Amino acid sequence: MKKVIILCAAFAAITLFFLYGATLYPHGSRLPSGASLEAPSALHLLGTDNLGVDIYAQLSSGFFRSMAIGLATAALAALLGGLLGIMAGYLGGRFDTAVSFLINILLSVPQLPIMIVVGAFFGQSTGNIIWIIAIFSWAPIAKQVRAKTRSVCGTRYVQLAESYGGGALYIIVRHMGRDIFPLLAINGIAVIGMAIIQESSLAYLGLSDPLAKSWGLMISKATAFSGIFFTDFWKWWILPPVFSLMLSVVCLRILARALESYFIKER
C-alpha cells in the first residue's frame, strides 16, 4: 500500500505542476505572449513556439485535455466492459458466446488503422475521439471481468446464496463485487494511459480537434517546422510534450500495476 500512496502523491505533484500552468501562470495557451521561438527563461519557463505562444501553458492545457479524455474513455470502457463481462460470465449460454465472439473480434483487429479511418469519417470533435477510443478499450476489460465472474460463480458462498433465493443483482453486488470492482478500477486506470497515447496519436495525424491544445498536436506542429532539428528549437518545443506524455503514461501504468499487486496480496 505504501507504494500506491507514493505513486498517487507523485501523480498529484504532476497535476499541481500543470495546474499552476493552467491557472496562475501569467501566459495563456492560445495567444502569443513573446517573440517567436524564445528559449526558456524566467519569463517563459519552457520557451515559446514559432507563433510566440508559451510552451508551458500549452503543456498544461494539453495535460488536462488528455486526462479528461482518458477519464471519460475509461468510464465508458469500464461501464460497457464491466457490464457485458459480468452478464456474460454470470448468465453463460448464447449470450456468453456472442459477447466472447465480439471480444475476440475487437482484440484481433488492428486498432490504430481502424481508429484513423473512423476518426476521419466521423469528424475531429473531442466527443468523437472519446467514443472511438472507448469502443476499442472495453473488450480487454470485458474479457478479464468475464473470466473473474465465471471463477467467482463457482465458489460455495455464491452457490449458497443462489440456493437461498438471492437475486442476480444482489449476488453480483454483495458477493462478487469485492473481486470484480477492484479489477474494473485497475483496468480503468490502464485505459486512461492508453487513451492518452491514442488521442495523442490521432492528434499527431491531424484527426483530433485542431483548435484544442493537445500534446500530439504540439509534437506534430513542431516536427513539421522546417529545419527544426538543425537548430536548438527542438529542445524546448519537442522534448517537453514528449516527456510529459511519457511521464504521465508511465506513472499511470506503474500505478495500475501497484494496485494490481496490492489487491492480489490482499486476496
The other form holds:
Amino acid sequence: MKKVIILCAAFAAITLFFLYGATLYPHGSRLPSGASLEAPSALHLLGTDNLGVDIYAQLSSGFFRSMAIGLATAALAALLGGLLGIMAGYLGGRFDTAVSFLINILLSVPQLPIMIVVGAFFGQSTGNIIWIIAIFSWAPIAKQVRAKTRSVCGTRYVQLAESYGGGALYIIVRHMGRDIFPLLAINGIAVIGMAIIQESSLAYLGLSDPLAKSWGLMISKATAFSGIFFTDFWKWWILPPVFSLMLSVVCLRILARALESYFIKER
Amino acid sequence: MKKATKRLSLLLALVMMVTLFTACGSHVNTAAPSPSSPAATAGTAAKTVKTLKLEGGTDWGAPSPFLNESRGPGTAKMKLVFGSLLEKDETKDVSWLAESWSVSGNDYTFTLFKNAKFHDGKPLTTDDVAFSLDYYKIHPPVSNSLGSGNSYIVDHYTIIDKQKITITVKKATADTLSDLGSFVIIPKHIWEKVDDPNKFKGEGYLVGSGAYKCTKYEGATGSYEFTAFDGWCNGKPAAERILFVPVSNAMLAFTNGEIDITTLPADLMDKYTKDSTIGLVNKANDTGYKMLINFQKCPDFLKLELRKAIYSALDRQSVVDKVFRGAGSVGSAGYVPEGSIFYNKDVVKYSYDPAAAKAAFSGKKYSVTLLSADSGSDVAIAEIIRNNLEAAGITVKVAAYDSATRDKMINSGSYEFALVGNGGWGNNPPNYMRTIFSDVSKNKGGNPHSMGPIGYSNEEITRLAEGQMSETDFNKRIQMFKDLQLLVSKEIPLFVIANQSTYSMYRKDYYSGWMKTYAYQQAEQNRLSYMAR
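We have the form predicted on its own; now please give the form predicted together with the partner chain.
Now the complete complex, all chains and molecules, led by this one.
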C-alpha cells in the first residue's frame, strides 16, 4: 500500500506541475508569447518553439490533453472489455466462442499499422483518436475479465447464489464484482499509459488535429525542423516532450503494477 | 584565346536570350549547341561519378509522363527518363533530342539526332515525335506544354524524313519554341497499343527516350534508381546511377555522406558558407506560399474590402522571420517575387494592421476551414494564418493532408481557404501569371502553377495574362507583366504570403555539376545537373 501511495503522490506532483503551466503560468499554449526559439529563461521556463509559443505552456496543455484522451480511452475500453469479458465468461457457449475469437484476432494483429490506416481514413480529430485507440485496447481487458469471471463462476458461493434463484446482474454485482472490478480498474490505468503513447504516435504521424498541443505533435514538429540536431534548439524543443512522455507513461505503468500487486496479490 | 571564346559565348548567350523572346515570326534558323559543347560548358567543370544520391522518401509517382505527380520532383524524375526535343541551360534553349531547329512564322522545324534511340534499343524517329503529338492531343500528359482541347497549340505537322519534322502551330507566341521543345517523346511501338495511359503499367511503360533509364521505382518507400543510358545521343550522363533514397533526416544524411546534395537550413548558413569544401546553389525567393479562397464556397469574400482586410490581418513578416528563419521576403501582392526582372516594385503593398482587420470583420462571425499540407513549414504557416485570422474575428479550422491529397482537393475545388506552397516562383518568364490568373487558362493541368482562384473572374486580368503570350517585343512584354501585377495587387484574387530563399548544398570535391537554368532554379530538378558538361 505504501508503494501505491508514493506513486500516487508522484503522479499528483506531475499533475500539479502541469496544472501550474496550464493555469497560473503567464503564457498560453496557443499563441506566441516570445521570440522564435528563445532558450529557456526566467521568462520562458523551457524556452519557445519556432513560432515563439512557450514550450512549458504547450507541455502542460499536452499533459491534460494526453490524460483526457487516456482517461476517455480507458473508460471506453474498460466498459467494452469489461462488459464483453463478463458476458463471455458468465454466459459461455457460442457467445463466449465469438468474443474469444474476436479477442484473439485483435491481440494477434499489429495495432499501429491498422490504427494508421483507420485514422487516415476517418480523418484528423481527437474524437477519432479516442475511439480508434479504444477499439484496439479493450481486447486484453476482456481476456483477463473473461478468465476471472469463469474462475469465479466455478466458486461454491456463486453456485449457491444461483441455486437460490439469484439473477445474472445480482450475482455479477454482488458476488463477482469484488474480484472483477479491481482487475478492470488496474487494466484501465494501464490503458491510460498505452493510450498516451499511441496518441502521441498517431499525432507524430500526422493523424491528429494538426494544430493540437500534443506531445507527439510537438516532437514531430521539432524533429521536422530543418537541421535541428545541428543547433541547440533540440535541447528545449525535443527533450521536454520526450521526457514528459516517458515520465508520465512509466509512472502510470508502475502505478498499475503496484495496484495489481496490492489488490490481487496482497489482499 | 580563352577570353575571346568567353566573350563569344556571352555574346551568343545574349543573342539566344533575345531570340527566345523575339523568335516568333522572325525566320530565325538556330543551330544550338549540345550540352557538352563549349558554349554550354563555360564556367562549369563537373566530373563524372559512379553514383549520385539524393533525398527520397516521398512517392512522386512512377516516372511515366502520365503517372508522375504534378509537382517539380515528380516531373523532374520523369524527365530524366523521357527526353524532349529541347532543354534549357543557364541562358537559353539548347538541343536535347533535336540537334538543331529553325523557326519560320508558325512553322517550327526540328532535326533529331541521327542516333537517337529509346531505352529498348529501337530508333527514335520523327514518327515517334508525330505519334507523341497525336497521342497527347487525346491523352494530355501530367506535365503538358501543348495545351488541350481548343487550346491545343499544334495545328498540324509535316514529317520531312526520319530525322526532320515541321510542327505548325495555330498561333506563334513568345513561348511556343519552349512549349514545343518541352513535351516528352514516347515510343510509338509501345504506346500505340495503350488506350488508357493513366492506368498503363504494362511492359515497357518506363521505356523512355531520356539520358537515364528508370531501373527501380518503389512508391511505398519513395525510392528511385536511374541508370545512365548507354545509347544516349547527346552528350554523356554525369553519373552511372542516380539514387533517391529515403532518409529520416536530410542534414544528418548529408553529413554522413548518405546523400550528395540537400537544402541548407537557414540557421546553419554561417557554418556552411564558410566551409570551402561546400558548394551552394542559391534559389532566391523561388519557393512561395499563397492562400486561395474558393469564392464559390465563400462568396462574401468577393467584396474587395474584405480581401483587403485579410491582407491587413496577416502578419506575413512573421512567416519570413519564424518559419523561413529570415531567409526570404514578404510576398509581393502582385505575385512575381522580388529579384525577377519582371517584378513590379510599384505594386500595392499591404501592411499588417490587425486593428483595421478586426474592425472590418467585426460582427461578421465568419468560420472557415483552411486546407494545408501536413509538412512542417505548411502547418507552421497555417498556424500563423489561423492565429491572425482568429484575432481578426474569423474562426479557422485547419485541415492538413499530405501534399498530393491537398493538391487533389484544391484541383477539385474541395476547399474554402487553402494554403499552397511550391517552388518555381523564379521561373523566367513568369508564365504562371497566365495559368493562375487568366479566366481561360487557370485551374487546368493540376500543377500548383495553375491553381487559381475559383469563382473569381476579371476581364482585364485575363486580357493582360493572355496578351503577354502574344507580345514578341521583350520590353513590351515585361511591361505587360508589370501592369498585370499591379492589377492583381489591387484586385487581390488571391493572397501572396511569402517567398522563401533557399540554398542547395553539395560537396564540391565529389560532384559540382549542379546548375540552374535561365527559367528554373531548382538544381536537383534540372536534367543538365546530371550531365557531364
